[in-house]
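As structure tokens, one chain now follows by itself in the form predicted on its own.
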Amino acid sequence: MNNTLPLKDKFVGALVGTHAGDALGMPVEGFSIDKIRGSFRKIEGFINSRLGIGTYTDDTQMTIGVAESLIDSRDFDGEDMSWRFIRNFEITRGYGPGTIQTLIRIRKGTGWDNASKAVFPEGSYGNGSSKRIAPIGLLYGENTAVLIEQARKASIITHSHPLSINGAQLQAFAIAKALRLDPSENVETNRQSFLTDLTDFSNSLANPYPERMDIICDFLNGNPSEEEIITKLGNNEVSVNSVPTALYCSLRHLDDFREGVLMAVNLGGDTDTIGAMTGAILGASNGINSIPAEWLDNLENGEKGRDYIIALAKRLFELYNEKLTNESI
């Protein structure tokens, strides 16, 4: 991989970027764009809220669980990962009812790969697996076929609908490709390369993902209003109405972590998750130092806060290097 930015910095950027985007969006989760405008005019930084400034939600807590499991298991292990979610669970973080019910069933003995369908027989349409998928994109990005399968397995623990699985796969692929961008290169060159990769990948997924990518291409050639972005890409907790939105915010501000995440959060709706997914992509592209220093300083830093997440990212990078070495032998 030819990249002037240390790859370790990008791993750290992706996981801390998840935390930063999540914490930025958490105070206004569920707000309409009009409510955000009426209350703040425009969000420019962290806002105090029920959990405190810089505090993460279930989005980051579950991302931590994915990373911990991959590191300690040395690979994907669905049983271990599901129990990481259970042991880390704090209801105050804002878990959805479907995820709560699924984790309860696993705790009572339902298999990790069957519990979500016991709650939603057709599978959940939500973005709950996409928001936590960053460690999968980081660890398995060298092999797209493996990434697709590991993202599928990581998704079905709580979200087994094909559109949710596809959303997690697309988000993981985006992080893997962002990791390989060189921020010292021309941003428009990077944008076009990234967009081509995402478009090609989305064509292998179920509709409406390919249709959403067509809209993203059109938007990048124009200057859509925030209302048009919400109407055509979405801003709610459904995978197809949030993953493409995070992709667009990332592509629009590919060289600017701050502006990309602020764009995502100011759209309203599922602000913490769209912020977290955008932060993961832009952190993977631009590294930890692209996150504003004042944001880093204000991130929650308790037992499993900012410093713990940084350490997890470094350990995940070490595992990535081990796998790369072993596979090349």
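The structure above corresponds to the form predicted on its own; please give the structure of the form predicted in complex with inosine diphosphate ribose next.
Shown next is a single chain and nothing more.
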């Protein structure tokens, strides 16, 4: 992979970017755009809230679980990963109801690949599997067929609806491609190649993903209002109404972590999650040093906080290198 930015910095950027985007959006999750404007005019940085400045939510907590499991099992292991989710679970982080019920079922003995239809008969179409998929995109990005399958398996632990599986695959693919962008290249060139890759990939997915990518192409050629973005791409906790929105924010501000994540959060709705997904993509493309220093300083840093997440990303990078050497990815 030719890149002027060390790949390790990009692995760290993707996981800390998830934390930063999540923590930035956390205080206003569920706010309408009008409520955000009325309360803050525009969000420009961290805001205090019930959980405290820089605190992450379920999005980052489950991303940590995915990374821990991949590292310790040295590959995808659904049983191990589901128990990481259960052991790391802290209700105050704000989990989706379907995810909570599914994890309870697994804890009571249902198999990891069979538990996720507890609440929704066809499986949840929430964004709960897309939001945590960054480590899969980082580890398995060498081979798209492998990436697709590993993202599917990591999704179905809690989200087995085809639209959630596709959302997780699209987000994982976006992270894998962002990792391979060289930020020292011309941003327009990078944007075009990233957009082409995402559009081609989305054509293999169920509707409305291909339709959403067409809207993103149109948006990038114009200057849509925030209302138009919300109306046509969505900003809620459903996969099809949040993964494409994160892709658009990332494409629009491909060389600017701060602006991309702020755009995501200022749209309102599922702000922590769209912020986390945008942060993962822009951290993967631009690396840890693209995250504003004052934001890094504000991230929670307890037992499994910022420094732990940095160490996890470095261990995931080591595993990636070992697998590359052994040709096992």
